[in-house]
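Just the one chain here, laid out as structure tokens, in the form predicted on its own.
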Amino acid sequence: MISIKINDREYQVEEGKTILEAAREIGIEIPHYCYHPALSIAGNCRMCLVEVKGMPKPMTACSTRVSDGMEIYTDSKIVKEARKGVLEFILLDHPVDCPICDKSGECKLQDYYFEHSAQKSRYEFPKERHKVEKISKKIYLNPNRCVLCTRCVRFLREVTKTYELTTVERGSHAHIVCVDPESLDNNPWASNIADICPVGALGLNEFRFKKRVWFTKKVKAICQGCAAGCNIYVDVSNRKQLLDGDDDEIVRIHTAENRKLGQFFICDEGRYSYKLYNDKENRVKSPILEGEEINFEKAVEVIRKKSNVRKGVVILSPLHSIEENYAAYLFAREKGFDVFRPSSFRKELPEIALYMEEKKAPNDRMLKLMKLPKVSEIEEIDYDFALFLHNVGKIHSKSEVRILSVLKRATFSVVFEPMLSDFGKSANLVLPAPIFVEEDGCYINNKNLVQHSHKACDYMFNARPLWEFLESDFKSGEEIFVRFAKEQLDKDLNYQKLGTEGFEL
């Protein structure tokens, strides 16, 4: 560690860091466009200029490394004037069309203009204009808004190594073009360029003109697509401020970085999976007993009576959270029932896999750590009571066949799931389960990182957590997680201790 001063205050920072990274770690934000922690340093936007004592002119914080005794000023008069000048140059050819730009409300150019400039343009000549076009099925490009930070070009060159975008021409005529739209269509990580664009030059066709960001609630969650445990932001329509009828609809999923996991991007498969969760037509809206909807109290009473037997089985799910699974496990333990786990669905990885995992289940690791037997080991016996937890997604086809057989042969069977599936159709009682954005939940990824996924909206229809249907004594999902951590991991954990980046086992 070395000692540096920022704005006359002394800090201890790691040697070798750039000024921008060191400042960020101690909570001082330096404005920037071209810097991205997962990409090479370009140093071309000049927005991160800072004053370094002893240097004859302002330095770029993204490319200047800290040294022992360095004194840095991030808000001096020189720095403010420099940033003001940079913004004036960037805005010379910008259309300033914030009222119709989808980036409005989360645009760095918009934010920095009000923070550092807020001056009228002195430019009197006609602005150069380029055609706005859909450069792939997923992405549109508006070169007029581009600030030439080249994050998108570097992402496709350095991360996916597919080179679909490049910069053409020189000086004030320079702009970004797509040289291979077909490759961009087939690139499973292409939509990340919309996330990393700091302005509204690149965007998702699906999100264009769909929703203003200030009419959404942005919540950090865990992607449900596979065992990688990628961090995501889920944007949910805020119905309390809108009259357009799409209550609590998920309008977008985008990247939330997790440095502990070394993850800065998400795959398009996970990004566009939000459509599955907006399927309200197939939601299980209330408990269904033998084809007839019943209320919560009746469902609880039925479970109480039917589970009062000797031969019972509970089958957990790698698609559900720790809280839902462990509530079912404790119920089985109390009743003396057998407990099994299905095998996760596997899918072959694409050529550019990055963080993707073959196993398409967010909590596959949890069930393995509990050392539960697989459903393939279930003996050929007819149970008096069977409970199976299912969720949006698939499990292995052999496990599906086995579980359907158990449900059909059981005297009384219960399925806990959000969307009605073949499992629910084979059961006597179907319980309405929440989807992952309707409740807090924890997941253990393939690298043994325990992470907390946050609730984004209320329970839909009559969905409830499983522990309420099972008449558990728990008052919240966090209580179940604390008990799981103590009994199964031998750790003293809660949601606060998991923090924003999780806990490594």
Second form
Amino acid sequence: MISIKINDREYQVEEGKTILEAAREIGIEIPHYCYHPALSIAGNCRMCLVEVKGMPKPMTACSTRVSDGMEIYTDSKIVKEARKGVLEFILLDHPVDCPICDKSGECKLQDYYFEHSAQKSRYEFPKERHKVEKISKKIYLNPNRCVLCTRCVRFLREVTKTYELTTVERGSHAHIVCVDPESLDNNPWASNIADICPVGALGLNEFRFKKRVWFTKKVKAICQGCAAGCNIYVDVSNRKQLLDGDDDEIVRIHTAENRKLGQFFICDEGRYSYKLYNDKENRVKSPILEGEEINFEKAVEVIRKKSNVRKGVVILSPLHSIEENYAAYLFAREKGFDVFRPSSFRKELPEIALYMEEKKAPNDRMLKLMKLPKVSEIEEIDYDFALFLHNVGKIHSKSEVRILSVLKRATFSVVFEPMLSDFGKSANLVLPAPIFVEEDGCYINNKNLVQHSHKACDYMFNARPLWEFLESDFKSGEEIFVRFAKEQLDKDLNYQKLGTEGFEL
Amino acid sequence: MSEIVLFKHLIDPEVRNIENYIKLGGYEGLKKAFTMQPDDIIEEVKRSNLRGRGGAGFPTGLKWSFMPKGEGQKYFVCNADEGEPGTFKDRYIMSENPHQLIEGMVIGGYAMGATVGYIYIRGEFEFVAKILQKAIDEAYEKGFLGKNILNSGFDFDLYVHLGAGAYVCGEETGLINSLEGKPGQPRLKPPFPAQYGVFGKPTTVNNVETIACVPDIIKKGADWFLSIGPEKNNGTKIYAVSGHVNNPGVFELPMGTPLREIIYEHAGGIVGGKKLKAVIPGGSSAPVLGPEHLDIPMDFDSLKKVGSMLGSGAIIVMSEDTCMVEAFTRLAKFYAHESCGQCTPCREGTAWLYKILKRIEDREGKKGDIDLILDICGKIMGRTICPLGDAAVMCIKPAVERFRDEFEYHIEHKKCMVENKIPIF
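Could I see the form predicted together with its partner chain next, after the form predicted on its own?
Shown next: the complete complex, the earlier chain at its head.
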């Protein structure tokens, strides 16, 4: 550790860090466009200029490393002046079309302009205009809004190593072009360039003109697509500010970073998976008993009666959270029922896999850590009562067959799931499960990181968490999680202790 | 006639042939170098006070000493991308006296332990590149290049690499990127080329004229070099004089020759006996000077004292018939055109400066334009990745300040202050 001064206050920071990173850890944000923690340093936007005592000119915080005794000023007159200058330069050729720009509300240019400049442009010449074009099936490019930070170019060069974008021409004519739209179409990570674009130059065709970001609620969640446990932001249309009648619809999924995981991007498969959850038609809207919709109280009563048997089974799910699974597990333990787990669905990884995991279930590791037997070990017996937790997504097909036969042969079978599936259709009682954005839930990823996925909206229709149907004493999912951590992990954990980046087992 | 170090073709016009070059004592420096330890060569160059002739005037020996010692691939690169407006000195060394550059390259390579050298030459100098290549072939034949040079055990290969026409490739890291086949965009420093240069290996980049001084320094010793020119500004310098003079051309003179002597004696005075209005002393990026500076010794330190710089030693002379608005609008266009487009202040600022200057020149200037220009200059200076942005400012800002009345006259009266103007660029 070395000691540095930022704005006359002393701090201890790690040696070898850049000024920007050191300041960020302390909580001082230095404005920037081209810097991205997962990409090489370009130093081209010049927005992060800071004053370093003893240096003849302002230094780029993104590329200058801290040294012992360094005195840095991030808000001096010179720095403010430099930022103002850079903003004016960037905006020279910018169309300032915020009212029709999808990035509006989360645009760094907009933010910094109001924060650091807010002055009228002195540029009086015609602005250079380029055509807005769809550079792939997924992405459009508006070169007029581009600040040439080259984050997108560097991402495709350094992360996916596919080189679809590049800058061409010199001076003020420089701009970004796509040299291989087909490759971009097939790049399973391509849509990240829309996320990392600090301005409105790159966007997703799917999100274009769809929603103003201030009419959405953004929460940090865990991707449900595989066992990697990537951090995502889920934007849900905000019921309270509803203008167009959408009701708690997931508008988009985009990248959140988790430095503990070294994860800064998400795959397109995960990103576009939100469509599965927006399927309102197939949603189990109320408990369904033998084809008839019933209310919550009646469902609870039915379960109480039908589960009062000796031979019962509960099959947990790698597709559900710790909370839902452990509630079911405790229920089974109390009743003396058998507990099994299905195998995860596996998928071959694409060439550019990055963080993707073969196992396509977010909570596979939890059930493995509990050392539960697999459904393949179920002996051919007819149960009096069977409960299966199912969710959006797939489990291994052999497991599917086995579970279906268990459900069919049971005297009374219950399936807890959000969308009506073959399991639900073959069960006596279907319980409306919430989708992942409707409740807080924890997941353990393939690297043994316990992470908390946040609730973004209320339960839709008559969906309820499983423990409520099972009449347990828990008042919240967190209580179940605390108990799970204590009993199964021997750890004293709660949501707060998991923090934003999770807890490593 | 003063001492001739670089322009040996003035002694023997056929010195570009290796036989003639050897007859004039060529490759003696190299032979002597092989009797010395590499570190002693660097020490000798340091002691000679040889300073970079490309513009910055950085001590050459010191630059060489930044190279890491020991094994591992290292490169020695000659910057022959002579692109600064007004500069045309290196091409004469290369086309008339190429072996002196080659000899300097081998000595430098030996001193720094670099076994491969590149001469990065601007694309427009294709004919010079051919002459160079012929000279390199001759040197290979005579055993001054290649494996085990003169039985010293030292190997050195030399390649000529043609640029593709970008001023910014004269900046050493832009040059390195271009040499690697990448777009000619300067790199962030640090790391400096001595740590991370061509293909990521330690590299030193020197100007043609600088390297061509080395053989004579080694052959005759640093003391001889120190005997030429004023203190800390030693050696001869090639001054390239252009503009409104009777006898434009290149002149090898001792460093520190007064500006007046260069313009009025060597370059034959101003055309038509007109008065001097302005003079750019070191290529277009050097702040412009006026007639009151005529007695300045043309060396690094003296010019720095008056707020300008020796730069490449390219002297652009402007008579009283020059329209300063026209001249500097043309130069502003050059910088806007040559900006690589990588970093914000230079990319946007140089283009904006040119547009405003063009507006003034086109008699459409607005009140406040001059202050706007000066303000923009302040927002570029010192804020860019490489010195191109700074160079544009150092060219435009002093000109606008010094000749502010001319610019204001253009804006106010919608016409030029100079009648019967003679174009300069």
